[in-house]
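Read the single chain below, which is given as structure tokens and is the form predicted alone.
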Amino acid sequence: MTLIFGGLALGAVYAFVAIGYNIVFISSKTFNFAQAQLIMIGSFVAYTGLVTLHLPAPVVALLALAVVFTVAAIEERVAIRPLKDPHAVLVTTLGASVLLDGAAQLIWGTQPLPVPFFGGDGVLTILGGRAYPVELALVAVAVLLVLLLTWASKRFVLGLALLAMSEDREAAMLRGVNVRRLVFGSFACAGALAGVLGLFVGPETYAVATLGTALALKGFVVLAIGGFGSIPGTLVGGLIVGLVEALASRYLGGEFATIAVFAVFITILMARPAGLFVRTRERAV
């Protein structure tokens, strides 16, 4: 159960990923290459306000989500709005994350740096299995934010707005969304969601420069796995992709881990290619 643990919470932190893409992704039919970036910057800002300032794990959440906001939101302004071709957005988006490798490295350095969990860091014995207190709470986020996500997106007008956008853009145009603004909230919603899940990613990766170049490749992976557009598909993903790399390190070796994931994603693609949770549709011509 102990390898089980890890595992589960090494996929909730690529669902986190995933999340984040697709919020994207619904709202725009583009992707957000820097997504993984925008969750690595929340994990420095966590270790500067637990760490550094001492701040109180509440304030620091503040600190993150408003930090990383910000960053989404310039982001949006600067490398999105001004450009028309969706191909073009796929550029900028990967500049805007080499940007973002590069300036965490001038202001935290290249070297790991540990991110208390505000939960505490004691071992837990469950089910005959030894976790972390992050390990679990890592889970539980993931599963309360999919089932949170799935049912905004059924109650609330903003939710169903968005929808119809990913359905029909023009369409949604026509009766009066405001497409602009929504695939502006996107971006920055996404932004500062990253920036709260920081404080949960960091203490189970370290806040590490490399950090989002790790987790975005696996992240595409849980995307494609659980389909694009689908949000409880990033969990099964997740969870998956996670579950899967837990056993190929224990079993096979570490160096067989990316091999076996990559495994498990073509045969799932090859029997389902729009990914578990997302139909193909045929259009009649």
The other form holds:
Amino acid sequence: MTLIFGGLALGAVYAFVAIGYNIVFISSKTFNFAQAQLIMIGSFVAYTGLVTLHLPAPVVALLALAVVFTVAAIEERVAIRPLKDPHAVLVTTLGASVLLDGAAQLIWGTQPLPVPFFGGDGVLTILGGRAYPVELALVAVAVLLVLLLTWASKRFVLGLALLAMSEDREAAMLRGVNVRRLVFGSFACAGALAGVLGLFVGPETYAVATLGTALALKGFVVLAIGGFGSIPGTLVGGLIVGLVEALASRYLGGEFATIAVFAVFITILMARPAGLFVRTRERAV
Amino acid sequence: MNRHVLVLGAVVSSAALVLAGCGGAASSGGGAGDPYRVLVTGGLSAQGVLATNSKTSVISAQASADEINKTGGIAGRRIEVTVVDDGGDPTTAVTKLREAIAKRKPDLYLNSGPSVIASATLPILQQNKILSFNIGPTNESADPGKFPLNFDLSPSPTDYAKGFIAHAKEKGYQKIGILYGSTSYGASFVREMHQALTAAGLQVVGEQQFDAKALDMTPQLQNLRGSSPDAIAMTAYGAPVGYVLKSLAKIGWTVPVLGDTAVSATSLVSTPPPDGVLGTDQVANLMMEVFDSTVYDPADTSVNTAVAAMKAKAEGGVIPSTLINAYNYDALALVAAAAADVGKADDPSAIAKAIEKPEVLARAKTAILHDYHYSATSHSPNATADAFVFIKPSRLDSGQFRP
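Let me have the form predicted together with its partner chain next, following on from the form predicted alone.
Complete assembly follows, chain above in first position.
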């Protein structure tokens, strides 16, 4: 069970990245390569707030939300909005991720910084396995977040507008949806979410400048497994990737962990090219 | 016809002169009154730890030059150190080196790593017959048959393994597990460690690799635990060190962990909470391999002199990283001893031959590694086990651990 807890916790971290990717993708059909770096910045802000400034966790959550919201908003204005060709977004958001990596190194250095978890650091024994409280919290937060976002997307006008944009951008505009504002809003909100999640990810991974790079690719795999645009898919994809990685490391060896993840990834895409939770639709041409 | 031959001859002669001017390196001079020119390159503008290590490397050369100049320089020539920022990029390093050679050929070249810089610059140094010392060894850099004027300063993985064996035997460990990252150094570490441990009569009961980007080492440690080792030999740097320690605590395994010099260079283990884990249960079973010079000893005059000289050169008086990056201090001491043996400093081949002599190496006032064992067949330091010690994680001050 120790192995399962660890795998699920890692899967939850990957799912957080994929959720951010998805929020941006649903609103703008673009892919924000810097989403994992936003979580990294969130973990650094959590370190600064909790360790350097000795602030209470709720205040640090608000601080991280505000800081990463601002970073994401700036990224949208500088790296997304001026572009006329949406394909160029891939390059500019990749550039933003490199800039954020460099900025994190300049501000916080290159060494890993421990982020305390407000739920405690002692090892718990549950169902015959051992886990840190933050690992259980990661899984719980991932499940709650996915349920909340799924419910909100169907319940509120804003969520429906985003879904409409995702289906047909032009039609949504004709129905009065302010597409530009919603794209900006979803980008910044994905950033704000990443900031708050930094409080949970940092205690598991340390706040370290290489974190964004470590998470970005796995986050993309999770997104593709679950299906572009599917929030529940990110949870299932994340948990699959986390578990496959942990089990492959245990029973095949650490050198096969990433290979096993990509083998599962390719197998799933061969069976369901659009991902587990998105259906391909035929179009008359 | 004769006129054509004359014109052709003139053109060919002119072209040859021009090509000779372009291709040939500028003379280094090298007269008794000339300074002994040392070119030091390092990734000063690189990102992260590479820049920090390069700064230590550069100030170690400057500090060594100051100390040797106080006693008359190298064969009577005052050392002049020129520092060039290569950004840690081999292309830039090659360009800067070529520029420096074209301007005025240095007598000695010191690079501050990494290995790719050595790979890129060694052929140029060889072509221009420039004596060099190298912090980032390559597969061929210590081979005098290929690069007779180059000497590696960093011990090889085989040398580091000697320290592990001595410590394991002292502690009575018979069965060793090996944990390593998916890097080229990790591959080299496991290969050399396995070979050396087995040759020393110890048993390697398990080898586990982790992805350099892995965030959890629990599965690898569970695998190793299954083979019941007496201790784990580990190479890791940065966050992976923390992941290993966290995972060990999670599974409640108290096996002794023997970390290499990369582990000791990770500030997480030498910094007390809340910025690090020094003094916590996580490092209770960790021992780290370091050079004996990297541990503070008030009686070690040569190292303390080097540290004082480096602090005098360092920005704000702070040595940016551990003394393990300060090999260049020894490079100049080795050249000074060799030049004293030869009687002059302007013959790089003679200096290189002198550095291969045991009596010259014994006279060299090195500090970072007290003994180098270069020979006509190997330009690797061939450090002995006593060059290394294993210490508990401890506070780092002025590049040295203070257990």
